[in-house]
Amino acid sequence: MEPPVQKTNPGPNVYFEGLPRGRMAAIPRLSTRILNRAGPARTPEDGSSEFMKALFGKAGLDISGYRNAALARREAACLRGLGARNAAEGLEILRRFPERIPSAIDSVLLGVTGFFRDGPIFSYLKSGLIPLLRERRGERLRVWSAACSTGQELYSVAMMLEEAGLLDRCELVGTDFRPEALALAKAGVFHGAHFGKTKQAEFPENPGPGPVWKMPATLAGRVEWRCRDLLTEMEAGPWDVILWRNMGIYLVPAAAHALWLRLAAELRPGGFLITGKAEQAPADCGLHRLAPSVYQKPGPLSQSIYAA
């Protein structure tokens, strides 16, 4: 009988061509400062514009769940992107060129993401959550990135799981309602602009205008990408980790509250929900706050020593 093959963890530096070693060490330490505690923004009383109603309808999305104020702030930018001087021209362009609907929706809902976005949160994931997941020996670990955009945050978590030697035990799923964003996530090819502030601080200079970083097949092949509208479709749990970041701020309070409850219900007891900096869990969702943007569902595997 041949001796078992000894696996080695390549470390996160193998995931991007030209990436220096010690990438994980560059993640900032967790700040003890309490992040943005602002409550939900007020919404106007006049409702959504006819242009926005038409755009969301053509995209197959229910506009009633989204805050009017958030949509109104993006309407002018959306019309500029379409090359329209006013809403009437915008509607005509959407009628004549329906293939432009996805990019118009993108310009409104701003699927902003990035690798290791919000360093303190990923620092906590590395020092607090990953060790707890490692203790769940023999269990299959499930990670879902809800409203994942182009996938950089889920890839960031996958890198951390790989470094910890846990990736082979994981099921990773990313969902978003925008097929174009999911296609970019699945391709795993990223330009310098996809790194945002993280690239400026932690990644080398972009050597050219073309794609210069590509996820290796061994990692990209471990993630499944699914087209889902989170307001109408849940990915069946139980999940050990759910990433749901910076979507709630676009929703009316009732829709956001309903999503908090539904996502909490899909967590495994002892599982974790990772949110955006400005999002606060409602008291009745049954989640315990461990740190800014990090919540845990009570259960036999709950951890409280990291509580803020």
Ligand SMILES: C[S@@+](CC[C@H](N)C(=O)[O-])C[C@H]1O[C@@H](n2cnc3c(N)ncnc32)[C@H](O)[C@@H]1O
Contents of the next structure:
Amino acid sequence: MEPPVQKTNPGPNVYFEGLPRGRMAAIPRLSTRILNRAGPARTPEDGSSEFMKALFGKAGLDISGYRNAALARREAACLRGLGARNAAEGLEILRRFPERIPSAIDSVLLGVTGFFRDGPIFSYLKSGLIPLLRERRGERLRVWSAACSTGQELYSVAMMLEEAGLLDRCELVGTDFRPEALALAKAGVFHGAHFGKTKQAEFPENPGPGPVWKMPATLAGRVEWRCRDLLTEMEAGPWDVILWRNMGIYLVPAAAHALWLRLAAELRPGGFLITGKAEQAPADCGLHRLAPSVYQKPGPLSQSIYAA
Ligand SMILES: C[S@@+](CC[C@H](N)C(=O)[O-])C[C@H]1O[C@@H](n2cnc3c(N)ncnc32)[C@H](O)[C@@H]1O
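Next block, the form predicted in complex with the named molecule, ref. the form predicted on its own:
Time for the whole complex; same chain goes first.
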């Protein structure tokens, strides 16, 4: 059932319904664990379990791209979500009720995300990257959040672009493999839980634990959400900014490396690739590190940076 939405008209000073702009300063400290809590850790002795192999096969995802340990940690939670007592029961449920495959995948591919997640990275985007984008006068700016989960990351960038007066020139696309996450992103309605534990204290105007914040149409209407398997499908570039954050950490090195190369190839010369805190570009992907988690593809548009 769709959660009820608090209806108010966002005025010019309001990003979310019920959330005045001045409060945005508090958001970088908040992050959200969207999906199920981690189940008990279990290390497979010889690769992925038969259950996981069957689940990924049925979902059309290549399991060989993912780290076994990361998948094994999610197996118990996935089986619980299916209501199965063991892997054999889980397999049977998947066989008899294929419509449950998306939610089973949902419980395995962790969608942890948050608004302005990793504050220092977003601070750099605001003070370092947005001014560089502004210099590209008159050009259309293309921004892609690859593996966007429920969309808070891309909405955070959209808010910054709006504040900088650049939003009208932007094309914003978010992609993920999980349709349920994308549906939430598209609805643009975020519960208190999506903002983290400190929400009640930080946002006293929030009337309670129910859904509160709805992205205003000026932002939500500008973003396109697409269901894509990033291991096999690229959004055609050239992109000015690609956010690829906190997905590579779940991949085996070869799959992560291949994605670095393919994402770098989709960047416009002078374009930026933004990663998670724990992710580092391989030397052979040809990107120049500007700041922690911020990379640029060399090209005519990057000269001013190198000269600086
Ligand atoms: C931890 S979340 C990261 C969300 C956001 N980028 C952030 O850092 O806040 C990882 C996301 O990767 C997505 N993902 C995993 N494998 C994928 C694939 N093959 N194709 C597309 N998305 C995938 C998951 O569905 C999940 O939403």
